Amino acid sequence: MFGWEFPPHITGGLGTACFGLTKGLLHQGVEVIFVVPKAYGDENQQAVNLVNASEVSIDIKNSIYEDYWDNISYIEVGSNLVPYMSPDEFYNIINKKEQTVSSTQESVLSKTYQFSGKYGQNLMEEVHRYALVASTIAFQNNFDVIHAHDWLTYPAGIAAKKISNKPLIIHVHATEFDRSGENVNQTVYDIERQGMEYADYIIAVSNLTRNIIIERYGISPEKVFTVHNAVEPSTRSDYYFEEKHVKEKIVTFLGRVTFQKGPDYFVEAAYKVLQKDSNVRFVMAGSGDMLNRMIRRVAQLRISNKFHFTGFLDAENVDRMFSMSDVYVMPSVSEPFGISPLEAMRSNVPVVISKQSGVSEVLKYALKIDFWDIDAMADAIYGLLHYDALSKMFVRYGKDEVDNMKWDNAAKSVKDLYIKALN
């Protein structure tokens, strides 16, 4: 299994989903070798054999790698990336088509390559070098199936398949259309499509994502299967009772502050709620390329005394934030799934989610609105804050609903697909 991050070193839902799925697969009797570009030594390995790609030695003179290296293109990325966020600009495509093994040895590769494990300016270079290391790992290990998560690891999955001739499953947690709308980056789109075409089967995290794969990438419906995400069982959330230190109700947005997540609609809805009730505070927890714009907009609306920006929160502080929240809002413009509403409901917080999210396919006890309908969003927030019977109903039945969404069930579906690929 190829991933790009693993708890506790995560930037979004991708690492969280990988962790939950691998635990579920362990319960299903599946042994997982999980490869990451960079391991830090403190990862939870109860369900996986974690392989640090930065420690894998490459024999660059071995002919098995030559074909893969011949046509690698590098793109220097002009902005930092996170897994679900596309770059603002791509610059300076440098073709390495004529690269020889000897010059490769001298100027491009060392015996081991130290990956940053980040989403920075050398991301595309690391994606391709990760694929080269994947060839070595596939050559050296015994396994039955290859499973690659998100576009960053599709080249690694393809390389491993070419070396081993084992079936490849790719897991689509988001597409370039989710990250960038219609302004897709062609290079990322091409990597995604190539991964989908090479894959024996494709796992989509929602029917919404499955339809995008079929319609926008031209993939046969017969090879695309939906497996909805789940949520880890309650742990800290059950006994976190953080003192709010404010008398007002608290409404929370938690996620990357990017186009995809709809933070601007949350700000506009907050303004409308505050016109009706000033006894509310709004929190935007997260960071991203739209953060400064959101701060400016809050100032323009003159609601900054009722609006808080926390920056990125780690897992413990996410639980603390949920324990103080009265309503959680996920107004995503395009959300392939969306684990955060499940985490909120697990923490006894009622949620408002956009209809344009995969998680809306599986949740009954959540208020669902169109992301662009800020009037409906404001009304939903106001209703949950002021009508106790409504809020208590969503808390009670929502908690039960989420507790029944187990990673073991998702893992069973994934294992069935593994078996199908092997037959």
The other form holds:
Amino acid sequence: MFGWEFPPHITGGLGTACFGLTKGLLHQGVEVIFVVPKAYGDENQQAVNLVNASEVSIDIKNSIYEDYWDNISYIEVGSNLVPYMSPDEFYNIINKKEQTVSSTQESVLSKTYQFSGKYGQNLMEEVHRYALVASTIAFQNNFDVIHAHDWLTYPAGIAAKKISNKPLIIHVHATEFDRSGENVNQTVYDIERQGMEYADYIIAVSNLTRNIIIERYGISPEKVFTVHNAVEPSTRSDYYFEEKHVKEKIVTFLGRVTFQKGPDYFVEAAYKVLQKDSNVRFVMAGSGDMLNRMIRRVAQLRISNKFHFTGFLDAENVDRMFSMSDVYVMPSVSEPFGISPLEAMRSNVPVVISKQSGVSEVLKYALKIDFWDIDAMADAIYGLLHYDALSKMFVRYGKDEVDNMKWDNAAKSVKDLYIKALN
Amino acid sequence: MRSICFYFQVHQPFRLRTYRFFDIGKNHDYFDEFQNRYIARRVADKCYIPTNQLLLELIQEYGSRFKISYSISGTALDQFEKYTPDVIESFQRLAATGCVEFLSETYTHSLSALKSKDEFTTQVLAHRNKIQQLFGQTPTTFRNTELIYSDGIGEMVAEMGFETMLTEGAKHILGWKSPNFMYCNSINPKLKLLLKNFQLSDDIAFRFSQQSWEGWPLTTEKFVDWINQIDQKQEVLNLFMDYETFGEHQWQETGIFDFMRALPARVFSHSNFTFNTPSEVSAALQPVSAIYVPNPISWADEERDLTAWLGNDLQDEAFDAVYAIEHKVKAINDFKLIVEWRYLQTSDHFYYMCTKWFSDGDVHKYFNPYGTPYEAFINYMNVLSDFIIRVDHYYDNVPLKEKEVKKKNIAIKEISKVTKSKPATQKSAKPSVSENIKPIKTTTAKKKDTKPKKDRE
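Could you give the coordinates for the form predicted in complex with the partner chain, as opposed to the form predicted alone above?
Complete assembly follows, chain above in first position.
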């Protein structure tokens, strides 16, 4: 399995999902070789056989690799297109690119290969160098199925498949359309599409994503299966619990402050709620390229003494934040799945989520709104804050609902797919 | 008589510590004790102590021929008392020479003149008391935070009995006029105005060590040459600058101390200038005309306006928010709360939120402990949010009568009766607002403040 981030080095939903799924698979009796770009040394290794990709040596002379060196040079050609753009376009693209990568993968990759962190030609080189490593690993290990998570590892999956002739399953946690709206990066799109075409089966984290794969990438529907994410069961003692210090109720947004997550709609909804009810505080936890704009907007609306920013929060402070929250809002413009509302519910926080999220397909005890409908969002927040019957019901049943979303179940579906692929 | 009028600004803000959202409602410790102490000590060693010593020696050498003036903010004095008492003593030695004038300003170097007359006058009186207490002088000359001035502010200052006020000789208000005369306020001509000659002041304060500047290196010979080129009819040369110019902004290695040491001798031998304090100049000269300043000016940046502190959304929000609680803070009338509220008014907090990086960004960055104006804003608002929670909490316990009085007329300073009915943790009575800032006239009241303060921790 080509995955991302293992505890304790989790920075986003992707790592959480990889870890949960891997544990579920182990329960199902599946043996997993988990390949990550960089093992820090203190990962939780009891469950899996963790292979650190940077420890694998590569014999470049071997002809099988040349394919991938070709790919690197191909990418360099592609990047020569940049100078023909206007400086503005170039700037925008670079920014957009940084934004997409920083999401989940940047921290991992940059630590591994010490590349520039820019999502230009260098990242593409890394992706293909990683594919080289993958083919070596495919040589050195015995396995039956290849499972690759998200586009950065698709070339690795393809390489492993070419070497081993074993079936390839790719797991789509997000597509370029989620990350960038309609301004897709063609190179990324091509890699995604190539991965989907090479794959024997495709796992989508939601029907929403499945539809995108079918419609936008032209993939045959029979190949694409939806396996919803799950969440680790809560063990109280694991979670930081802290009484809040303010008497007001707290409404929280937690995530990257980027276009995809819809932070601007949260600010506007907060403003509407505060007009009616001053006994509430809003918190935007996280960082991202839209943060400064949000701060300015909040100042402009004159609500900064009731609307707070925390910057990026680490895992402990995320738990702390949840334990202080009364309502959690995920107003994502586009969210293939969205694990964070499940984490909130697990901490007994009722949630408001956008209909444009995969997680809304599986949750019953959550208020669902269109991300752009700030009136509905304000209404939902107000309702959960003031009508105790509603929030109590959501907390009680929501917790059960989340506790029943087990990775074991998701892993079972994945395992069935493995078996299907082998036959 | 032609005068050189030196005025040095001494100011240190109480910088905020990193204050997270999680601290709100829990932690009421706002100020970065370590950093404030560290900076106070560093600047004392590099600037205040050696420069004071140098100027003291010059005064001793030339007797009453060499004179200077200072404006020291109340926050700076509080820090000196707390962290570097040797600086206070050193200023006291200067005060004892009789050649040094201490000016009046707002206690916490605040922008209150733009927002609240009541707060402004209270702070000015508090600062005046402080100066009397420490240096045995009663200031008659006023200088507002960052030399901010407008016709209206001048009128307020005149009303308080000040005779003279200092401000910037901004081009856009002077037009063809020269800053080297004395002017007066356009509403109340009794208030005389001394205007900074920013060209020659900034030659020392900003350009002294700038090697790309055509005047570099600046020698006393060259400088006295320049001042001799000033038309003989022009009466006063106002050299206003931050005191930290000496040793802190311009390091000792640049020769700034040597420049200053040699300056008086050269002025005496090669020019017809004398050194005088603002009040001396004011008494000796006649104002040549009134100056019209409908919109506030300051000594900052190219624009000489308020945009370093106010104007962007972040600054305006924070500024309005801190003054929106004025009537509550005053109704509660608690020593600790009022002191903290005043420290939060210090202009530097708003300066850190300035977003105009391009023209004067370098200067701004130098003085800014935050990476970005956004961080500055978030940190300040987090602190203020906690402060507002505390204020609202105590305010709930303030008798209704007092609330109404404060709301109706914030200018009323004496609150006659405060019921003492509430138990220990509640609000306790204090006879008057003006006592809350280190009372001088009635020093006995000071001690009384310590106990209720503890109760509210």
